[in-house]
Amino acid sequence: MAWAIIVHGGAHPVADDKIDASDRACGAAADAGAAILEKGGSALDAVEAAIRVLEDDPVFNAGYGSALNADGEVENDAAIMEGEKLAAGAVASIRGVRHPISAARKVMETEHVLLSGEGARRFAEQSGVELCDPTELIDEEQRREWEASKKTRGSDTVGAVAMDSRGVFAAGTSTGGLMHKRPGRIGDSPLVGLGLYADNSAGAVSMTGDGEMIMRMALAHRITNSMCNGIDADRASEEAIAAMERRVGGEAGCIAIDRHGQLGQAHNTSHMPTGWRTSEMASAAASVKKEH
């Protein structure tokens, strides 16, 4: 059976000398997961995989390179969940994680579904997650534009979608959040049916933007709804991206593999950084903007 895969590395705009970097690591990410899914892996393991290359990547707003909070901190939030049993597991306002995906795929085998801020690090800790320090997650490149600026701003979010060989869906998100957000603040990432979603009878969807704005909105569960009654995922996310400017405004932006495996994105930004692969595919395709 045919497999997918397609990752993002936020809703924003994308400066000319950053547009290669980020087709690069959008397409190593998606291969990445590529690999996991052509051996005949899970879309969990998939989506895991790809998110922690993006996480390494400090191009992006996740993991190393995330945005500064308002006390020049960085607190992550991620999440990931699967199609098959719901399940689901999350981290919130998490600190000195390497990899906040994995740690919430970790949570995903708990009775949980989120923990958050010193609990979710405890947790991490004892799973055998990789900490670190909580300034080695800092970039040189965002600590000045911390220090530029003390204007809330920025929306960036990584995720990835699949479908494996079984007709499994698994989708997560990942990001460090607003830039001098207040410490505590969790926006979309993290919550289930907001910021991503995957359900085998619809699909897999992960969302990037302004995260309040989406949460209104409930996007995530909003374009899988609309998936299972038979609107495919192009449509679907790009149906969802405007009822949400229209009915509370913002930036937001989408992936989304449907039930037949079609794949979707929208968004409302100048840019998305974008990477896919299909059992079709010998390697991954990338683009900063949406190619129809």
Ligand code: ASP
Contents of the next structure:
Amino acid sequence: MAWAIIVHGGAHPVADDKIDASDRACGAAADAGAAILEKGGSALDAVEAAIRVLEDDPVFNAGYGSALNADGEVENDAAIMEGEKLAAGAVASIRGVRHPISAARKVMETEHVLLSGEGARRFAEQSGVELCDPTELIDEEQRREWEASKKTRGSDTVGAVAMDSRGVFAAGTSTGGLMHKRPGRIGDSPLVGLGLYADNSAGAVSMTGDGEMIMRMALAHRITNSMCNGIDADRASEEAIAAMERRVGGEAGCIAIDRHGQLGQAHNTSHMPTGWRTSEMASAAASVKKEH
Ligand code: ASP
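Having looked at the form predicted on its own, could you now put up the form predicted in complex with aspartic acid?
What follows is the whole complex; the chain from before opens it.
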């Protein structure tokens, strides 16, 4: 049975000297997920494994190398969802956790969907998720960028969407959020139906970009709904990003897989790094923008 995975590294301009690093990291993340899927593993495990690779890479704004808030600190948002039981777990404004996506996965195994702040960190500790000093997530380049500009802006959030050989879908998103955001601000990334969604009857999607606009348009749900109505992943993605631009403005991007296993993506930024692999491919492909 066919399987597929696609990952993103955020809707944002990619400087020429970062193209190779972005391609390499997205390819490595897609391959990490594919290694699980080709052995018959679950979409959920593949999404978590792929996002952990991206969280470790300071090229992206998630885990190590996250964007700094107005106080110069890292606060992470992450969520994961699977499309069979519609199970979901998320953490928001969590500090000092090396892999926020794994904390979100642990939340999924409880009676709750979303934990935030200190409570989320305490839960992560009790669940055996790797903790660190919050300052260990700060990368020097992010610190320099934070000092150079006081503007609030989004950047290279990460996400992954997978379909396993049983036809089960999963999606995940992980981010440091907006640079210079107000402490305590939560974006779309950990919000089910906004920053991600997975439903076996439609497919799965992960978002990136201006969180406030994505939230107001409930974009992940919008894309899933279109796919449920038979629109393919690529068209559903393009239409949703265009609708956002028309109704509320803003910049965003997304990756999706529909229930027929077709991959899709859209972004209205100059770039959005992606990596993908299907059961037909021997290794991952990667690109920093959509090739039309
Ligand atoms: N969507 C993320 C947020 O608003 C940022 C991003 O994707 O770059 O927190």
